[in-house]
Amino acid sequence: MAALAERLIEVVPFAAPLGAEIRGADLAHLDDSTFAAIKQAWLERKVLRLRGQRIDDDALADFSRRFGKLDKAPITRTGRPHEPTRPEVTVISNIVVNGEPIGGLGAGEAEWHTDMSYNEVPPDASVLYGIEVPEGHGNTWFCDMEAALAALPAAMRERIAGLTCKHDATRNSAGELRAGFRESYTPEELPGALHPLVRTHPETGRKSLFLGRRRNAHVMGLPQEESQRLLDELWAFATKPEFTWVQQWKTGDVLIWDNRCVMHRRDPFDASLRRLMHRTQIQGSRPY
């Protein structure tokens, strides 16, 4: 346990290659020195959890803006934002009111992904706040793409150096088709961004795998079958248990993860259980 007594917070690393809990911080009343300690821990551990928070959307946005400018929420299935007055807030929920879902992703599985990697400039980070959580259900898993790259056999690291992958923009992380897109495209026509398979972290200088999303992904310059084999091998390796940590949610939890070097997924849960979360995302820079 690493103590930062002068700032009255503790950074408690998890028994995993990534992740830590921050204790003693109130995100509704955060001074600059405490935030500096939180950001330092975040760059080192990639995923941070702060428990017992009681914040509104203003406080969530204010905390998130300390990391950088905020992105607008991604396109929903309907093409409309869930929070019209707060376009930077994404509502993630399975709750239905008057026949309409109040948020996205429902109660099903969210597959391994990097947030909004289908954009030319994906977000640097995501901040997720558990407002109403069915404890023990809908766990969120994270995997350390920096550790996965370091553990890859040397021949594979050499093979993927310099390769570029197209990231599918047509579906969300639950596999749902977004408004305005067709069911299928050829790899050449597929809407989405091109990113290196290995990216450099702009703040730490460390390198990590950058796989983004598996569905419809294609390694440019390779025949389709070879691209699929390579991506299947990389995904199977990167998501091994030794590179992962699981978040078991409690109401009041706030998580922030580094979207540049971490992937995540969510377990499905019983749709009769209510779950409500609000998320913000910090604008990023073009992967290189």
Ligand code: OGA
The other form holds:
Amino acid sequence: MAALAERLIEVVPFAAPLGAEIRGADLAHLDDSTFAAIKQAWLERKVLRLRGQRIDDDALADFSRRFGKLDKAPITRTGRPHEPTRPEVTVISNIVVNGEPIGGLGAGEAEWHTDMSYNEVPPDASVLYGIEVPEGHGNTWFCDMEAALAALPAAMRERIAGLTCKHDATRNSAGELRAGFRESYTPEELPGALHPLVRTHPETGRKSLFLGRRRNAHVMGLPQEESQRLLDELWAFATKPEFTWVQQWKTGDVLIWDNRCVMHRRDPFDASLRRLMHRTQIQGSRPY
Ligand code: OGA
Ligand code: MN
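Could you present the same protein in the form predicted in complex with the named molecule, rather than the form predicted alone shown above?
What follows is the whole complex; the chain from before opens it.
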């Protein structure tokens, strides 16, 4: 059966250290052997794109569940879910209806991050479906944290081995304060999770830098200034262009990325354009 799937889908790697396009798969009608081929390509390339998909929330959730149990969408600015009947669907949009944003992240920049890394058990994967997309605007960038770690000078790799970092839970990547949190905290009090700076991928066994989010990050056990200097250096290194690939969206694109070994960010776009995406996030395991 694997041979059949190989004939049916085509994996076209992008000219970057990560990312590939899957051609010939319809996510609404996927058999097990095709899924197995997609999963294999995903573990190898870390980010996959499938164009021309037409799926509703049921099909998005059914496809996503093939990777594992779904996590609930993150806490919004208001504390109310954007899709109350669908707690597992995260709405990413700048559209405002009756004065209320229908989704998160607006039209501004979304800074480099890994989804929900402020949780003790962050999601393995995110699946993002472009329902209504202004073509040529709001590109989404990915960087390969396994390639970044491999290229890091040996002295730096030794320095960060065994260090853990605090990941801020209070704001999303667009800087929006989530419901239930204060404006500011001391580094010790800051709500969030502690994770190793280098994590091992439980499925591939390979190691990646795990930085998560820069805002309010703190390397445990280091004085504030030293922590900031170290993080600035790691972030500047990890997000160098040679480790990145950029997604230029079309309506109907589905992206699947591996939060264990990539980070992503989004360019700001003209707020008068409409952009609507639905995302699911697949439950992971505690980083080690
Ligand atoms: C996300 C995200 C980027 C975008 O869905 O997790 O960061 O392109 N979105 O809107
Ligand atoms: Mn994100």
